[in-house]
Each structure stands twice: as structure tokens, then as C-alpha cells.
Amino acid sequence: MSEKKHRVSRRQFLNYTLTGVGGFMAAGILSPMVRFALDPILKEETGQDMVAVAQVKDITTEPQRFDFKVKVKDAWYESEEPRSAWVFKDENGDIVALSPICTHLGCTVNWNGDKNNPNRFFCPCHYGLYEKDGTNVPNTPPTSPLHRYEYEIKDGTLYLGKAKPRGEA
């Protein structure tokens, strides 16, 4: 009686063999693809190397603006994509280097592009306003100051590397 209960009809038989071998097929066509997408996930994320921009001494306390080029990795594309940075030093004699980049839409800001708003970064774009040093100017579109590159300055060159918010480390 036992075994009659436990046979397999040749229908479950067909139905499970069939299922099976469906699903290691799905699986053998699924896994190259889905490690195709995850690959650029996977991989550890190299950090980006600081670049040479200027000799320390021709910055000036007015801000100026560098052209340079970064190396970038997109997932399997690299390229050389160009950057720029207004870089001057306050009245401390320390550097500052911002991106040009306006936060209130991905414009890019002039030094003194205003003749209104003299010695101010401007976004001729929505009329976007920052002082000297970066900060916004209230009740203009901007609503975050400009991004900050990380800098470090060896044997009289100035370096730059990745923009970040104000308050990042």
C-alpha cells in the first residue's frame, strides 16, 4: 500500500523532468547575463588620482580659471573627459579651488560675469549668485554653495582631485 502511494505517474514524471531541465537551461542563459550587468558593480571602484593643474605660484588672490582633464571610467569605457575649477588663494594665503558648476541647475558660473554684481561668481543662466568664496547668495536660485575640489599642492603644483559639497570630508 505504501507504494502505491509514493509512485510517480508518468505525467508528474514528464512534468517534473521537464521543469527541471527548463530551469537549468533559464539559469545557463541567465547567468552570463546577469554577470554581464553586475560586473561593473562588482568591481572595486579605483579612486580618482589627483591631476595636475597650475604652478602654486600663479595663483592670485583673483579667482582664475584651469582647464584639465580627468580619466574616467564608465563601467567598460574609459575616456578623458575635460574639468575645470576657478582657483585662487584668501586672504590667508590658503588655495581654494571651486567648481564651476552651479547647483541650482548644472549651469556653468563666470567670475565677475555681472557687471551688477561685481567680484561675485554669476550663472547667466537663472541669474544665479555666489560670493568670493563659494557661498550662495541669498534669495537667488542656488540654494547650496559651490562644490569644493579636494586639493593637495607637491613641489609647487597645485593638484586637484574629486568636487564635493561643503560639508563632505
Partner chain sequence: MHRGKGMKFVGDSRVPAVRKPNIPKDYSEYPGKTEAFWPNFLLKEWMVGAVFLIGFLSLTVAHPSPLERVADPTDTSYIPLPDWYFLFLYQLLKYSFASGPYTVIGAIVIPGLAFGALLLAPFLDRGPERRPSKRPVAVGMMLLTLAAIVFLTWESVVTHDWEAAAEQGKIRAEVEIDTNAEGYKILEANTCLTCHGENLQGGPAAPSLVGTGLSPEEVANIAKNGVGSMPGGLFQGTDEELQKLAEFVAGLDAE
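Residue numbers count along the first chain shown, from 1. Since the structure is predicted, the reported quantities are computational estimates derived from the model, not experimental observations. The term rigid core refers to the maximal set of C-alpha atoms that superpose within 1.5 Å between the two forms. First, how it differs from the form predicted in complex with the partner chain.
With the core superposed, Cys125 shows a C-alpha displacement below 2 Å between these two forms. Superposed on the core, the two forms differ at Gly22: its CA moves 2 Å or more between these two forms. Val34 shows a C-alpha shift of 2 Å or greater between these two forms [criterion: core-superposed Cα displacement of 2 Å].
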Given for the second form:
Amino acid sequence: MSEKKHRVSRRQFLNYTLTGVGGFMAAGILSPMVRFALDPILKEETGQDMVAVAQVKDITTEPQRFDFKVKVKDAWYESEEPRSAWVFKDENGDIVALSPICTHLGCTVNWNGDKNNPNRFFCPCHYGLYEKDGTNVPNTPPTSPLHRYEYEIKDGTLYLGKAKPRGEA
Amino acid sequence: MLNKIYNWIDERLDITPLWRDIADHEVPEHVNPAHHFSAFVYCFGGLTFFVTVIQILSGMFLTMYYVPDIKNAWESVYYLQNEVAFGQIVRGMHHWGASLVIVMMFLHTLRVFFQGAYKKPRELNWIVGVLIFMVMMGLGFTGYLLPWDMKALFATKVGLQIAEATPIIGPAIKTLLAGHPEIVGAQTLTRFFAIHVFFLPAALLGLMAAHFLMIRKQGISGPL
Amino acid sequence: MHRGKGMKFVGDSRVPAVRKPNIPKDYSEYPGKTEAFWPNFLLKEWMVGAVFLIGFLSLTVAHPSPLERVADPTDTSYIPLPDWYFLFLYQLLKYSFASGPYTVIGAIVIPGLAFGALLLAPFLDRGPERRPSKRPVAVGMMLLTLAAIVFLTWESVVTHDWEAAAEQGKIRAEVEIDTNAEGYKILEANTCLTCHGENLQGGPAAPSLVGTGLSPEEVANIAKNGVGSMPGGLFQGTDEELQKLAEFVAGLDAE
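The form predicted in complex with the partner chain is what I need now, so please give it after the form predicted on its own.
Okay, now the whole complex, with that chain kicking things off.
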């Protein structure tokens, strides 16, 4: 190849400049808009306040269902959403608060909900089963244990936060 | 690789003539400000189109957050402007762009008028252009209400009263626009939203397509 | 170009199988000086666009778009103002020949004639001449209209009280006002509310009394002697009442 062939022709130069200017305009217009649209995934997750749920003295080794409400802020819309938790004390006397949401497809599980499976959590939708500590029973639809609420105890009252997968809470 | 994909498509659809036709059509040199600086007056039409593109894009993105409802409209605008990243810029583009598009279109109209560029054979394109002007004014008027703040509501009330002054059909026009004979409220907002986001833009796109096709067909008017 | 019999197509489609070489046209065939749309013409057009865009983005960064408080249809004291490009029409409707019984003239006839003439300009101005100097009627009419629009917009801008407009539209912190408080009753008795509003939210003629940041002494002084456009001597009560009023107003804080 000769030297001449490597030289940029006038037309090519104009083409490059044109695409450059066009790219600049497209970026200038679109980047604010794309960032605007992506905001929900880039927004920092806001921590959830701990909510008083029950008195510690009421908690037994048998799971009991406690209902409570959390404040939810959805952009400009604020509301209170009902939540519930299965709360009990394990062998060591530690409090366990399980989310009743089945990890299979999101139905609500019940303690002793199935007569054939006593002392287990039962999901009526697809017959999912969990042990008392929330571990999913093998060969039933759920593939992971029930989520556990973060909790703290202040002055004999149990406060619950967010439900997180086992191991994180 | 890209070349191969292009050739594969081109063999089947013969797309080269399509873009060649756009890329290679010749433009008279007297409209290029690089040759005669006074030719910058020919840029106003292009800038109007440019701002219109910005308006369409920013409007599309704004509807990701905006709610056309009297209880939520203001809250959602306040939220998207103050809480969402770059919300001020995106809303700013739509807000200031609305003014700029009017300015640019006005200057473009004056350029065409004073150069007498609407004369035979370009009469039809001038009419389409004036219709675009009216559609843009309509977009400005309907868009002004959408944030549902004080000036939006009261300016719209005045605007609707002006429409009501039309002889005979005035009250009917007002009710049709406002959705209610007396109240400027929930139904007005949803109507204005629909007009602003679907009806007028559809008309605008059709008119602009006609405008550009006619320019291509007839070419830009010669120098004075 | 190959035509008629013997043309080859891709499959059974109507796409010709013989490719034309992908080279730009030769512009020497056209009369007059011309250049290619892409890239020559478009490059200049886009450079103008890029400069415009920079200015435009700077504007959006420097000036947040205005947002007034949420629409309140019950607030009858609000003075409306349309967007600036409708101001000339708004101003036109203020004149006596275009308002009252003649509203139809200002609202429909004049704008209708103007837009109708604009729409039909090619048929009203039919001569072959294009130079402005050769068609004085059309150009004169347009210049007159332009002057009228500029004048009306200008009049509208200078006669509008922009400070009051900014004040009446401000987003105000919402405060629950205890209308049973003694201080509120005193405000009511001294006609403060007629200007400052029943929720002390302010109005076109007076600012909000909520979150003024003033001390009770300053409030008492203003109530007695006035400030700005507020005349003195409006307060008619006793010193004790004045004290209560001042403490009440100074205690109104935006949450």
C-alpha cells in the first residue's frame, strides 16, 4: 500500500467529524435522561425503621403469629402496610422471627397448617413445608429457608426490621 | 463483521438506495452558513426540529414519573424534579425547550415570510408549516396545565374562558376541552394529558413528515 | 441500468440481484452551486446544533424550571398569567375594545384574522416577486403585526407585578394553625387575615406570617407601625393583646 492510500480524504474527514458531532449531541441529550430513568436502581436503599411487634414475655417456644405495620414510602406516596411474623424462642432461648412469605412463590405459610405434618410450617398453595427453624423440607417446592426478620430487644419489647434470607439476618 | 451483516441485509432488502437518497441529495450552497454567514437564518428550521426531538425524548422520559391526576400530578412533578437524579435537567429540557421551540419556529416563519419563500410552488408547504405552528401552540397550552400548580390551573381557566368566547359553539368547545361545564379539575387534567401526549404529537409527526417530504420534493428556495 | 427482460432478482422478491456500486453522485450535473447533504451540509447544521445544545443544557442547569405550589381552586385571590408566548393575547383582552361585550373581538376575531391571514399568505400575496422591498403590503402588514405583538407583550410584562406573582405562587410549608388560639382571635379582630389569609398563608398583597423568623418584639413593631406596603396603625388592640399576637406569630414555624 502506498502512503497516499492511508491519507484521510476530505470526505472521510467530514464523515468522522460529522459522526463525532452527532455523537456529542446524542450523548448530551440522552445521558441526563438515561440517568433519570435509571434512578431507581441506583438509588441507595433506605433502611427500614425497627417496629415494635410484641412483648418478649409473650414469646414462647411455640411459634406465634404477630401482625404489625410498617411505614412504606413509595416515592411521593406514603402508606402503612401490614406485615406479619412467626415468632418463637429456639432451644438456646434466642428469639427467631420468621417471615411467613413462602420462598417458593410468595404465598403465606402457617404453623401446623397441615395435619399430616405437625410442628412444621405449611404452605397451602403448593404444599411447601418448612421445619420449625424455617429450613425448607427437601422434596417440597421451596428451595430455600424462610427469611428471617432482623430483630432487637429494648425494654422487654421485640422490634423487627427487614426480612432477609437466612445467613444475612 | 458489521460489513457482512450490512451486506446480508442489503442483499435481501436493497437498503443502500434508501439512505443514499437521503445522504446524497444535493443542498444549495447558499443555505450553508460556512459559505455566507448571513445564511444562519436558514438554521432556524433545523433548530426547531432539533428542539422538537429533545421535547419528544424528554417528554417520554418524564412520563416515567409523571401521573396525570389531580392528587398526584404536583407531587410527582415535585418528586421527579427534586428527588430523582438529573430530574431538574430533564424537566428543564422539556420546560425551557417548550419556549425555545416557539422562538425558533417563530424565527423560521419570519425567515420564510420575509424571503417570500412561500410563493409558488411552495404554498402547500407554507400552510402545513402554519398548521405545525398551531399544533405547537396547542402543545404549549396543554402542557402548561400538567404540573398542576397554581399558575397552571389559573392560566388554563383563563384560556378556557377565551375559548368559551367563541360565538355559538364556545361553551361546547370549553366543555369538550375541560371535560366538565364548570369545573377545571380531574377530567380536565386527564384530557389535557391525552391531548398533549398522544393527539397533538401524532398530528405533529404527520405534519412534519409532510413538511419534510415537500422540502425534499421541491428543494430549498433559491437565493434572493 | 438493466431494464426489462433478463433482469435478475433475489429469489422471488422484487429486490434486484445486481448491485449498484456504492459511490456518491457526481454533483457537477446539477445547476448552481450545490453540495452533498451528508456529510458537507449536515456537518455545519450539526455544529450549530451542538453549540445550541451546550447553551441549552447550561440554561437547564442554571435555571431550574419553576414549580409553584399545588393548585388550589379555592384561592380566588390568585392573579393568573399565561406562558410568555400567550402574553400578547392576554394583554389584548385587557383593552376596553376587546373585553367585556367585545371579548369576542379580542379573543376570536383579531387572533382569527391574524392566523387566517398567516395561513393564507401565499394566496393573499400572489405576485412573483420575492424580495421584501418589492412587496411592501405583505411585508408592511407583517411588520405591523410584529410591532403589535412586541408592544402587547412588553405592556403585559411591565404592568405585571412580578414580585407579587412570585409571592403568591410560592410553595409554602403547610402548618396547622390553631384557629382557637388567643393570638389568632386577635389577628382576626384586627383585620390581619383579610390580607394575610385565613391560614396566614399570605396573599397577593401580603406575605405569609408562617416562619417569618422574626422575634416577638419585631412582630409587635410591624403590627403597630407597618412595614413595606403595610400601613401603620392597623392594630387597634391593647398592649397586652399586642404582646399575645406577637408571640403567636413569632411562634409559627414551618415544620
